[in-house]
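A single chain comes next, written as structure tokens; it is the form predicted on its own.
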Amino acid sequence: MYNFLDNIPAIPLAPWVESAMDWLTSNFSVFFDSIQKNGKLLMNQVTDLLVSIPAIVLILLVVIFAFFVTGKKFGLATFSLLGLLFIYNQGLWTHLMETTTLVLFSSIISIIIGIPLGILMSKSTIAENIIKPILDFMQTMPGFVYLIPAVAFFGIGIVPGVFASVIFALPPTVRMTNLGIRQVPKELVEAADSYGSTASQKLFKVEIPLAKSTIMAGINQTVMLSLSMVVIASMIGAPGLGREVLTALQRTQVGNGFVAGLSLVIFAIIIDRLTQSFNKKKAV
């Protein structure tokens, strides 16, 4: 049977993408070559800094932080508490402080980037139909072809593994701050403007405020993706706990992947419950 698309030549994607990937890093090596050395250099500090501290002291201070920002209620605590002994009882403290440097490096580009975005979006339509788009290509894309980028761009190590959770787990603050300032009542915009509110006046005293909520939801939604990247990210290099759930599975050993799987659970849930405790504290 005739199918006239066979006779349709192939569109040569690949090669083009080949062709601007070899011109960045052809002739932004230098600027890459910076950022790889020097971020590496900055979060190497950041994990010597949080090792060098007494692991009691550390999760003293998180249980103690969980107990005030949950109001004073003992169930998160008792967890972080526990949770926090058993990591450090299974000889994975060390890996826990990695982990910890790349989601909060890529949680903070990601907010630095995203909140100014989203009140981009929130402020003209035409940039919002233009960053909607690219923030669907975002989200939907699988999380391992952003390892491709990341490591033609920097290599392998802890550098490109937040490039590529930054990708990764970038959307939702800039989703959800475009909501939240969408949603300010407009009679409460319009009071503002009455009295003469410049527009940066109106921005930070009663639209970001208004948003507060919200915008704290995509934050807490862009930590928890920026650490479900951990593992994916311990394929081209970055250290944590990924990378032993990674090492156990290229070795086949149950019991140490389950032993990491595990403290990968327990680290997300004390992240996950307050962040969105601390939300909630500052709502009321």
Second form
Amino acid sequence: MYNFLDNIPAIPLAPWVESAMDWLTSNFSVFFDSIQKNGKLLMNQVTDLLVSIPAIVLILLVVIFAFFVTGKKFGLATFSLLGLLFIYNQGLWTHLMETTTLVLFSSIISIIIGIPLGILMSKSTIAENIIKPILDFMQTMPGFVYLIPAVAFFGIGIVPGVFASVIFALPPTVRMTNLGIRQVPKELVEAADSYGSTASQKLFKVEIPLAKSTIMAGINQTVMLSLSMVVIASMIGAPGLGREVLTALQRTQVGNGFVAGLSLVIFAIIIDRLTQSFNKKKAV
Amino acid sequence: MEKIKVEHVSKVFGKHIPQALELVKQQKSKTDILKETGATVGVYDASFTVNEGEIFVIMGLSGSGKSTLIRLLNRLIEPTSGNIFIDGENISKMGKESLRNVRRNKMSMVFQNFGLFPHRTLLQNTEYGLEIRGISKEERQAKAEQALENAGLLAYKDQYPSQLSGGMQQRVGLARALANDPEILLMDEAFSALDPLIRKEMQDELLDLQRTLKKTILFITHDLNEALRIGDRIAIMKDGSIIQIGTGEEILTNPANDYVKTFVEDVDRSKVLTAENVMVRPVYVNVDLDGPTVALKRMRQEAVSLLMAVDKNRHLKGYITADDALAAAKKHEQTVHSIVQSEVLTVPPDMLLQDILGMIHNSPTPIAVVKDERLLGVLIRGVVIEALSTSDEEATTHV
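For comparison with the form predicted on its own, kindly provide the form predicted in complex with its partner chain.
Zooming out: every chain and molecule, the one shown earlier first.
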């Protein structure tokens, strides 16, 4: 039977995207190269710094920090102590530090981009209408897909890993910042306005402090998402615990895979609880 | 002196604003405008003036547009049309910068749910207005502490609002507004969220404050008793329009329409009406001229058994009874001096009926209303009770 659908030529979307990428990479290669080079340098330095600190000192610092941040309770402190000692014991300490660097950088970049975007969204309905579908798009896209432009721009290594993680982890911070500011009670916004606050006085003295716990919840989600991207980013050469998982997967080493995976879980629990209790403490 | 002048101000919410505004100009009703254009009229052609040092109350039920109206004055809500003048300056046409200056220096707002910042201590809340004006830390803290001291809350200055009761929170709200030393206070249902007893206390405090501060106060309320208690003048709003402006007494005694009348019926009149409002023309004798025969004749004419006694300057001397006058007439006495009984209860003309009720209940004689010793009128039990009954017509038809 004749199918007229077959008569419509395929829309060359894939080639278009490809040529756009080509155009970007060839025209901005200097820009991307310098980011790749400097970023790699910076992150390696941070990792080296972390590794140069004796593990036991770092572990104790985390434990003490956890103890005070959770309101002088022993739960998280004990867990951190045992968990980190376990990771060290398994010989994964250097990988853990690489993962820490990756999570640190992608979280910080996400926050630096995400909070201003969220503020913009909360202040302008037009901006909200534009940014919201983009965020939806970013969140529904499988994380793997972000590896492709990451590789195209930055090759392989830790920098494209951070790039992909940022795209993947950005939305919660943006959304929650927007939500938090929009949820500030109307009367308080009116109070700020009625006393003659400028827009920035209102933002920094009233709105952000009141939205802080919501924003912190968004940041917590962003940190967790960037950690979850670590394993995926290892496919394009990002170092860390993720790479151990990937290697184990490729060689079907169930044991090694389990240990690396468990280490990631321990690390995830520690930073999740830390960022959360930080939030609880700061919230008024 | 005129402080605030509002001229034909309207606020339309929603779409098709120009068309809706056109209909407002044609004096169509709010429901017609909603039907024709889909726009909601929040405030409909409001005009009034507020004098310096006056407490002007805007009274209306929820949805009457009163909260919108007060927000038009500092442009928390932008007016759709009309002009608002404060000290002759047109607020509605002002640029952002000058509007901010007006908000910072001229008026402060007090909110229904206090509008205190939960992340700031009472002191930090109180100094907010000064802080954003860029006043130095020492100066603004000193001013804020003074404002809290006046509110009796200095001891709590490092507490957070959530640690305080509603009444205390609103005292902070008021202190925050006053710390700014504004000329105009905008109070949006400021006491409505408080318990009745606390509310009354706050009303008294506001009146006390006003006696010394003499601010121009615009007060929004849905409670007519509150309006009557604190307002020098009252505007009653319904469906976005102001339907009557007047003193409490004018509104009570002469409601503009049935809507106002139904409101007024619920009012506890004893808290509003004064001796002056219900006193009747005194029947009296002049002790310097009139003798007992004249007194008896006058009693017969007026069908009373008791006369007030005054001198030629109409200064109250006391009263005489019919029995005494009769006895004196029989004795052919020429003056009534000997029979004047001087122990008569007197009240000033501005005394509230609620305070008079107890006196009149125990007094066998009418109560004299006296100002500077001059007799103005008398209060008779029957008339007072009649005045207190909810509706005048009702009272007369049932008598």
